[in-house]
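What follows is a single chain, given as structure tokens, in the form predicted together with pyroglutamic acid (PCA).
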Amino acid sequence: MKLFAMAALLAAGASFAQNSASTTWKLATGYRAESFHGKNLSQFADEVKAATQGQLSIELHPNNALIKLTEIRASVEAGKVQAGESIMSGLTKDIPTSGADSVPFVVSTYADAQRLWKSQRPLTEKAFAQRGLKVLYAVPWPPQGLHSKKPILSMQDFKGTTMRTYNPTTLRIAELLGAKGQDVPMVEVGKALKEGRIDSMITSAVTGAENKVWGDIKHYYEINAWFPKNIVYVNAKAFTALSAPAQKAVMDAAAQAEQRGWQMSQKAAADSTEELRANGVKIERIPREIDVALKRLGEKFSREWVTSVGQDATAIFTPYYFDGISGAQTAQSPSK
């Protein structure tokens, strides 16, 4: 067994050495290098480089600098860059099932989010493959809460205000609330607040903390509306151009990055909520009347979503609920 493992290692080493030409992939992302997603990506790139003995380098281009977030997926498909990171719920126009990520008030814990990814992954991989893309890994943002300049005491408080949006769900929710939606890239949220362009937003505490929103945002309501994921992928031709051992090294590092990223996300969720609190943002529970009204809007949104996506919506959510129920039953029967 040991001999076999050594032989395999030698073979892998030999094939990296034989094919000494090294490759560089450009990876574009719309998010910051310093955010937990960015740190995870950078560790992924380091691990790939080490595991392929320098045969593959992944060069990161954060902050929308090389390509704007909304254009990254198409650019990777077209081969303008080899790899990219996108927020899945921003891809719904081309890949409707990726909107499962931001159907409100279905997924409310990391365990739920993990179950959703499990049932969503096969369809996601298929949809990406149809567009010449290979999925590497996905990691969620922390739960989405409501940030507001003013306290939200009634549903009327949204009327006529401007809500920052980042995907079709946030845009539709703003509409349903009677607010005006305004798309603002994540890295420009602080600026938009300073310029008085937005009154509220649904996003994570991390995005609030990274944008140092506390001068303007005074209230953060932990509504756990959904857990949107970022997905990292590569142009399939670029991937298959790699040697077999390099392909394996990339996929192994991707599996590690996925596992590590989910842990980083949970830690970032807790740390950033504390950071908001320490900087004077009130961390509050949403008043009951508003909670009920938001859940009702969530149901309306869910119905619209299921109708627009059709059968694939069922293919994702049936195993999601089934797993949840059987998981709960297992947990309740320790005697077995």
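Each form is matched to the other, and the largest set of C-alpha atoms that superpose within 1.5 Å is called the rigid core. All values derive from a computational prediction rather than experimental measurement. Residue numbers count along the first chain shown, from 1. Compared with the form predicted on its own:
Relative to the superposed core, G208 shifts its CA atom by 2 Å or more between the two forms.
In a rigid-core overlay of the protein, V184 has its C-alpha displaced by at least 2 Å between the two forms. With a cut-off of 2 Å and the rigid core superposed, H147 has a Cα displacement that reaches or exceeds the cut-off between the two forms.
Given the form predicted together with pyroglutamic acid (PCA), corresponding form predicted on its own:
This part shows the chain on its own.
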């Protein structure tokens, strides 16, 4: 076995030696290098460089430093940069199937989210390919939970309160729950809480911990409303310009980055929840009445999304729900 492994490494080395010209990709992302997504990207780049023996280097440009987040997909498509990272829910105007993971109250666990991605990925790859892009991997943010100043024991507790919103979906959720929506950018959340402009918000435990909301937020409910994903991709021409061994090295490293990223997301969620708890926030289960109501909202949102997107949406959700009924017990968790 050792001789076989050594022979494989020597063969790979010979392949890269025959293609000694080096290439550098610029990869633009709107997210911080310090985030778990950023750390995962950095490790991915290091592994690609090592696996290709320096034939391919990936130069990371985080935090909107090179291109604004909203412009990254178009810039990679146009060949202005070779690769990019985007949040999938931000791509729905041009690639509607990217919105599947942001339909609220459909997915409630990481295993569910991974099963949905398995169903969503083929159509996503097809849509990206039609735009001259190749999907490398996707990793979710931690699930969106409910932060509240006061305990939420029944649906009536939302009445007369103000919920922080930041897009049409969160505004509709607030209205359907009986709360008033208030558009507040994340950078202003702390100020809005102290000024009494918002009473609750749906966002991840990570966001809550990063913004140190525990001075005003007293309760955190793990409703796992949705698992928004970031997707990493490359210009297809830049990818096909690589040698065959380099292409394989990129895809192998991407597969590792996806598996590792899901694990990092789970850890970030757990660590942030514990940080909230350590700072006096009560981590609680949502009452059954509310849980049932949220699942009904999920059914409503999913029907609306399927109607608006059409056949492709049906192609994503049908196998997802079927697998959830028939194979959920055997579905692999992200840690395996």
